[in-house]
Every structure is written in C-alpha cells, then in structure tokens.
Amino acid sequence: MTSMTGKQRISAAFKKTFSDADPELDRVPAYMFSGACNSQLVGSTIGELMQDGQIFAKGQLAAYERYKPDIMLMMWDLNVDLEAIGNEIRFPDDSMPVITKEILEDKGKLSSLQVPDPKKDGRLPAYLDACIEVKKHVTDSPVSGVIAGPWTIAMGLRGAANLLRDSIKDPEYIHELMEFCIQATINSTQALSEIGVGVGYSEAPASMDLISPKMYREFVFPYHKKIVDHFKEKKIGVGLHVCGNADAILDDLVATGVSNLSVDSGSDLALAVEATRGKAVLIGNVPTELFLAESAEEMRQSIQNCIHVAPNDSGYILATGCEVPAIAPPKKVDWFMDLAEELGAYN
C-alpha cells in the first residue's frame, strides 16, 4: 500500500467507527497535542507565542512540517475565552499563561458579563486568523481547534474553590453560570466551523481527580449534551477531551453524543474502548511525562500497550494523553511520530 495522507487515515478511523466499512489503513493514525513547545521551533519565548497569533501560526506550521501529524491540532491556551470575558491573565516568558484575577470572584457580576464575540474580543480573532493561516498551508491533514469547554470556562471565571463550594451552597447559580458558558462555547465553535476547522472541547476540570461522577452528571453532562445536540442539528460533529481520570464517567461522556473522545493517561484505555466502540472515535492516551524521559524506551512501551489495547473493529487514533510539555525538546516529539510510524504499521 502506498503511504496515506492524514486526512485519509482520520477518515478511515471515522468510517470504521460509524459504519460497517473496513477501510484499508497503512498504520494507526497518530498526532500529538503540541502548542507551547513549538515556540522552540521558531525561536520565540512561550509568552510571545501565546500572545501573538502570527507567531502561534508560525509555530504550528513549523511543527507540522517537522512532525507530520495526522491531525494538526491548534493548541493555544485555554484562557482565550476567559480573557475575552474579563479574566486578567499574565504571560510569563518561560511558562503557560496564568490567571491573576477571576472576573467572578464576586459572583454577583455574572449578570453583567457579555458573551464574547470570537471575531472581535480579546485574542479570539487572533486564534481564528491563526487557524485560517495554518489551514491554508496544511492540506494533507485535518486542522482542528481546541477550545475551553463550558465547565472549564465556568471554573476559570469563578475559581475552583468557589465553584466547588457553589455546588453545595448555591447549585442554581452553577446552572445559571453554565448557561452563560455554553453560549461562549457555541459562539467559538460556530466561528471555527465557518472556516472549516474541526473543534474539540478541553475539559480538564471535569476529571474525576477534581469532581465526583454525581457532580459531572448534575452540573456538566446536561450542558455538554446541549452543545453537542445544537451542532448535530447543523451536521457538525464535535470532540471532547477530559484530563486525568475519567473512568467513572466514560459512558456519560459518550452519551453526550460527541463524535470523538480523547482520554488522558489517567484513564483506563481498555474501559474507554468498551465505552466508545461503535459510538465515538477513541483517541489517546500516551503519558506526556514521557516527552521528558531520558530515552524513548518507555514511550515505545506505552505506544505498544495502546496499540495492543486499541480496538480492531472500531476507529482508534493514537495520541498524547494531554498537551506535550512546553519544555519538551523537539527530538523527543520526534520520538512519538517515529514510533507511531514504526509500531502502528499494518502489515
């Protein structure tokens, strides 16, 4: 078989999941979540890459040319919506952006907040422009956006401690806040879909390392489903990523109707296989700390394990469990795609 393009591999993964087709593949599709680490490829600081959409686009294009992932993920930072809504953000030179003030530290300010316009507010227009620029040049692989999901936005605006306290003392406030947050998510998704870019929601705070299954089902699931249903009516599929351990809510995550589910290394891939089979494309879940290891051997073992557990009768995409560390040397990102080529090949 001649070598396939990223678009062909990803299309085959979806066909295997949602139809009776069994398309021929040369290897398991693979990509990594890379954003901040790409600053090293263009000689910028992390802070510069996170504030300047042109530098961000340049970094993503450099990453595509070097690593050739099957999906070009547009991984900026998850504070973009938060900043546009009113959070104050600091941009260190050598690390990821940091929230310095949450706009809803005073919860009474919720009624005064405005849902941001992705084409006008904060860094959102720069993110759209970067996606457009990358899509112009990346033609062999799908270009996919990563944006904060509604629970991530809610927790970012209110603060983790306050939001968890609200879940006990003022649950109605959380529902009101989540209605606001899904509108922000919907606006950003719509803007990306209009330029032909796929969308995945990152929901790190939905991890069972932070909240309980009961909290997810009460405060998050209804809003995930509402967003997915909204875009299903428009024939637009969306994906979902949950950091850490999501084992107890895997069935719930799939029940939202998302087209693909990305799980972190803290989740059991075998359980995710059973939850997603025939219902969603499964993505994951190589530990990101392996990008800081002294040798590639642990990464080799992890990728072998993922491919061994991955289903043969349903689409599976090999990926990092979360974002590649900002300080990961490029040669260690090379390991990942080189090993995907070697170990994921179908004979």
Given for the second form:
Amino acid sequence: MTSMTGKQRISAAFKKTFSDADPELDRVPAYMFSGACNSQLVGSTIGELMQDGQIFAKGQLAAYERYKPDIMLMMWDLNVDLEAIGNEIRFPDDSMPVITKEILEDKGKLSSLQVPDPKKDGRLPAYLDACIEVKKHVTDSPVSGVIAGPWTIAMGLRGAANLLRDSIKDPEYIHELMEFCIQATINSTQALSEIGVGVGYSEAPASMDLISPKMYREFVFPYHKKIVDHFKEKKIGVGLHVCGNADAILDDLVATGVSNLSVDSGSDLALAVEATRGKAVLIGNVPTELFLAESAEEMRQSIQNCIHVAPNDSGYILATGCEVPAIAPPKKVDWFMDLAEELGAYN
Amino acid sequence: MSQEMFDKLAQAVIDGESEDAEALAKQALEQKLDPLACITNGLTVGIQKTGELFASGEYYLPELIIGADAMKAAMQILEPALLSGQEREVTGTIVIGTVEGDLHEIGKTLVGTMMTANGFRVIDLGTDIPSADFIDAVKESGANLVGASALLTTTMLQQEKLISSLKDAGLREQVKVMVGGAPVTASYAKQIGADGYAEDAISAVDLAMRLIDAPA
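Let's see the other form, the form predicted in complex with the partner chain, since the form predicted alone is already up.
What follows is the entire complex, opening with the chain shown before.
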C-alpha cells in the first residue's frame, strides 16, 4: 500500500483500541520524545532552547523535517508549571534545567500559592506559542503537548525527599497539595486543547522507583482520575507517561481512563500489553540510553522485541521509553525512525 | 538493660521515628550506656534491617528515607558523646556527591547513610559538585573510595569527567570509583572506566566492601 501519514497511522492505532475495526497500516506508528536534543539541529545551547520558546519551536520543526515522527511531541522541560508557580530554576548551557529552590521547602506556603495562568505566567505562554507555531507547519502528524502531571508538580514544589517524608508523616498535607496541583494541570491541559493540540501528562516520579503501589493508589490515582474525568466530560482524551518501573500499577494507570499510556523501559511491555488491551493505546518503550550506544545493534534488537511483544488486536505505538538524551547525536536519532520503518513494515 | 535500649533504638530507626530515636539516644546517655555500643548494636542494626526490608520489597524509598532520618537524629546525640580515643572502627573512607549540574539528592544521601551504618567514614559533599571539589576532598581525607551520582543523561557525562580528572590529579590509583543513578548502567560504568556500579544504596555497600578488599 502507499505510504500513510502520521495522522492516519495514529488514528488507526486508536481505532484498533477503541473499536472492532482493524484498519490497515503500512508500518508500526512511531515517534520519539525529543526536545532538548534538537538544540543540535538549530545550533543553540540547551539553555537557550529552554528559555526561548521560538528557538524551541524551531528545534521541533527541524526535528520534524529530519525524523518525520508520526506524532510531533512538544517536549520542552517539565519545570514550566513549577517555575510559573514559584520554583527557582537554573538553565545550564549544556544540560537540562535544574531546580535551585523549591517554593514549598516551607510547607506552610501552600495556602499562599496561586494556580498559574497559562496565558500569563512564566514560560507557559511561550510554550503555548511554540505549540501554535509548530502546529501551523506540521500538518501530516498530530501535534501533542506534554506537561507535568500533578504528582510531578507536587514533588517539584515540595522537593522529592520532603514529599516522600510527608507521605508517611503528613498524608493529609499531600492531599491538600495534590488538590492544588491538579488545578495547574487542568489549566495547562485546557489551554493546550483550546489551541487544538493533543495533551499528555508526564509523571516521572509516580513509579515504584520512588513510591509504593499503595502510595500511588492513595496519593496519585484519585487525582489522575479527577483530571481524566474532567476532560472526558468535554470529550477530550488525555495521555499519561510514567517513567521507571510501573509494572505493579499498570492496571491502576489504565483505570484512570487515559486514552493512551506510555511506559518507560523500566516497565515490562508484555504486562503493559495485557493491561491496556482494548482500553488504552499503548506507547513504548525503547531504552533511551540506546541513543548513546556505539552502534545501532542494540536499538535494532530492542525495537524488534517491542514489535514482537506489541498487540495485534489493540493499538500500539512504538516510541522511546522516555526523552531522547539531550546529548544524543542526531545521526543516532535517525536510527530510531529508520529502524521503525525497516522493522515495523507490515507485509 | 542495655540490650533493651539497643533494641528500642533499632526499632525507632526501622519505624522511621526521628523524635523517638533522639529521645532514646538522650536517655541512653543519661543511663551511662556506651554511645559506641548504642550506635553499633542499636542504630546500625536498625538501619541494616531497614535496608533488608527495602531489598525484600516490603519497604519503599519513603521508609528508607525516614529510617535514615531517625538514624541521623540519634547519631547527632551519640557521636559527640563518644569518648576521646573511642572511635568507630573505620572500614574505609568514601567521598560522595551528586555531580555538577545535577541536584538529585535522595539516592546519594541514602548511600551515605548506608555506608556510615556499615562502618565507613563518609564525606558527603552534597549535590551539584564539580570534579575539582571531589578531588580536593579526596586529597584532604585520604579517601580510598569515591561515589558519584547522576540522575540525568546529560549529567552522566560528568562521571566520566570526574574519572579523568582523578587521573590527571594522580589520584586514580588511590581510589576506587563507584557510580550510580537512574540512567547509569553497569555497562556505562565499565565504558567510562569506573570500578563499579550499584543499583541502590544497599548494593552500594556490598560493592564498596568488594572493591576495597580487591587487590589494588
């Protein structure tokens, strides 16, 4: 068959999950999470790209031209909401932004925090503008925003160690904090959907690398569900990405009602297939360290394995488990889409 | 009964009760118990048990963090009370820190706690530490181990830089270098010339023990 567009491939993946239809596909749908590494395509530093939404947009467009992913993910950094709320951030030239001050180091400040306005505060407006700009030029593939989920925001505001202490010493506080954080996530999601881009939220620290399944169910799940329900009423589906090993909560993640679930290489793809079948489009999970490997051999094996394990009867999108390392050379990012093309071809 | 006090101290660590641990440590000193024995037979036993519960999957990171907090709270009372000349037997000296550009703290700090509990002298430099500061600390302390943590794919490169800086400073033969952090793997550790990689704070202790027993 003739070559399909990204939009057609992604739409087919959703139909496979949510209907009895079995639309034809020319190859496995595929995309990677890339943002910071695109600074190399536009000759900027990572720090410049992270502070200037126009450079970011230029980088994403250059990446689209070069790699032709089936989804154009607008992966900036996950501190955008945190910064707009009040965290202090440093932007190194050659590395990812780092938090230098957590606004809720003193937990009492929670009552004085304002939910940010995506059209006004911090880098949020620049992010929205970048999404608008990219969507204008990328017409063959869906453009999707990615923002920090509420647990990521909570952890960023309070500090990881402190939030984990609170989980045992002051659980009520976490619930208060999460009520605040979902407002931030909801506002950002709303603003993104108004400009017509898809929305997924990233919950890097919601896996068992940091918390127990019991903690996920107590402190995170109810809030994930609230966000998903809020947008379901408006007929907007949202996606979810979790870093690390989420094997023990895969069913819970799906039960939030998200329309797509992206798992990291720490999670077992076969288990994720079972958890998502007929309920959510599965996305994953090529290890990102393979973008720094000497040769493409390991990436080839990993992609082959993903395709082998992926479901035939439910939607699946081949993707990186997490963000492509900022320092990955573009020629190694080429490997990914080239291999998807080669190994993922149907018939 | 001293054993009863040791058990209580251990339990306070296992339960992650900092205030209890601190109060018990003060009580122990009032009862003229040997502070070194309180550390060795109480706190250390507690944190090792906490580590075992983590390794077996019963405990997760939060329990490990509050257990380490409780241990630290009691140590702050007991350590100054150690008699002069009465020092803990030192297994080895390790300089640890999170590399430059990286502010992730939890894993690095837990490694420090577990190493302390296992008799190591730990010089914890903190986070966002340039190679030069590691080098200064190694020189000053005469450390035989260095532990460098990195949680970002961008900052992982600093671990490699640290190893070459140690070489340039003529210190590479003096120390064994351990690396860790979420994106770090055993093969990456090998590739950059580190002596070892550990996945978590518990296995970091085993690794350190192995490394310093190994012939230089």
